[in-house]
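Here you get one chain, nothing else, as structure tokens; it is the form predicted on its own.
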Amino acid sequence: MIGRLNHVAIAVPDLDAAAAQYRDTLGAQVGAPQDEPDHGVTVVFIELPNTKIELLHPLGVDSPIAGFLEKNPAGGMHHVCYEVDDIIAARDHLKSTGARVLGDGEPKIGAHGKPVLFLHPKDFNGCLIELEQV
């Protein structure tokens, strides 16, 4: 059901500093900051030959990333995102196996302009999973 790894997301307390570190220290291709108000984050994508890194920074007072950074002030890995061909079929299959879909269970449009869902980390070995339809 899941396809390739789309990205690994890292929550960061300082988006500019993190982007500069990937660009200047690691020599990576770093995109421009992009506000995602529906998700409460500002993101920067780092293009790698085989996947992407998504830097996440809180946007607004209700950002889920703000709570993550309160518990992890230095930042850290937040989630992994896998591609799926049909997000509704994937959701329905996962729910039938007992996996919990976060939110209202309906896909939202993600940072790539495609439907996404998040799966509860307690159902996946402590790892928050994002699914993105491709």
Ligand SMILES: CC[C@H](C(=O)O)C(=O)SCCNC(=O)CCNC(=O)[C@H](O)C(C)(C)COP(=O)(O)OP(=O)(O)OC[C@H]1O[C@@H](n2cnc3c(N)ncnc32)[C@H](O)[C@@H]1OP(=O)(O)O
The other form holds:
Amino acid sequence: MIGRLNHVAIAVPDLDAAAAQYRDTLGAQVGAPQDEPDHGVTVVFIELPNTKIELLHPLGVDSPIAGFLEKNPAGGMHHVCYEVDDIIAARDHLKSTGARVLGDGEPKIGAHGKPVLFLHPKDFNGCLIELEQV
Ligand SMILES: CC[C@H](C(=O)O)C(=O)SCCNC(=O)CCNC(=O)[C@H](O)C(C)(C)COP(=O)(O)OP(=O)(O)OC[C@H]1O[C@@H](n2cnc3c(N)ncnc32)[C@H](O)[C@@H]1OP(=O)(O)O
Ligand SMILES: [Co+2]
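Right, the form predicted on its own is done, so what does the form predicted in complex with this ligand look like?
Below is the entire complex, every chain and molecule, led by the chain shown above.
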């Protein structure tokens, strides 16, 4: 069911500083910040030869990553995103296994304009999983 690793997300306390570090210190190809108000974050994507890094910073008052940054003020690995062919079939299969699908269970459009869903980290070895239909 899960396919390619689409991205690894890192929550950061200072988005501009983290983007500059990836661009200048690590010599990576860094995109422009994208506000995603529907998800409560601003994101910056870093293109790598085999996947992407997604830098995340809270946007708005009730960002879903605010609690994570309070617990991890220097930032930290936040989630991995796997690609799936059919996000509804994946969701229904996962729910049938007892996995918790976050939110109302309906996919939202993510940063790449594709449907995404999230699975509770406590159900997957402490790792927050995002699924993106490609
Ligand atoms: C523009 C979209 C973009 C894209 O790629 O397309 C994105 O990726 S948007 C990314 C931001 N959106 C989300 O993360 C949505 C899903 N996340 C959530 O709903 C919450 O973050 C949630 C429920 C995973 C955690 O929320 P919160 O921290 O407020 O809740 P708790 O304090 O109750 O946490 C419960 C428990 O889980 C641990 N936790 C929290 N976040 C993570 C994490 N990223 N990885 C691993 N574990 C996490 C937290 O420490 C609690 O553990 P406990 O032992 O009970 O203290
Ligand atoms: Co993501």
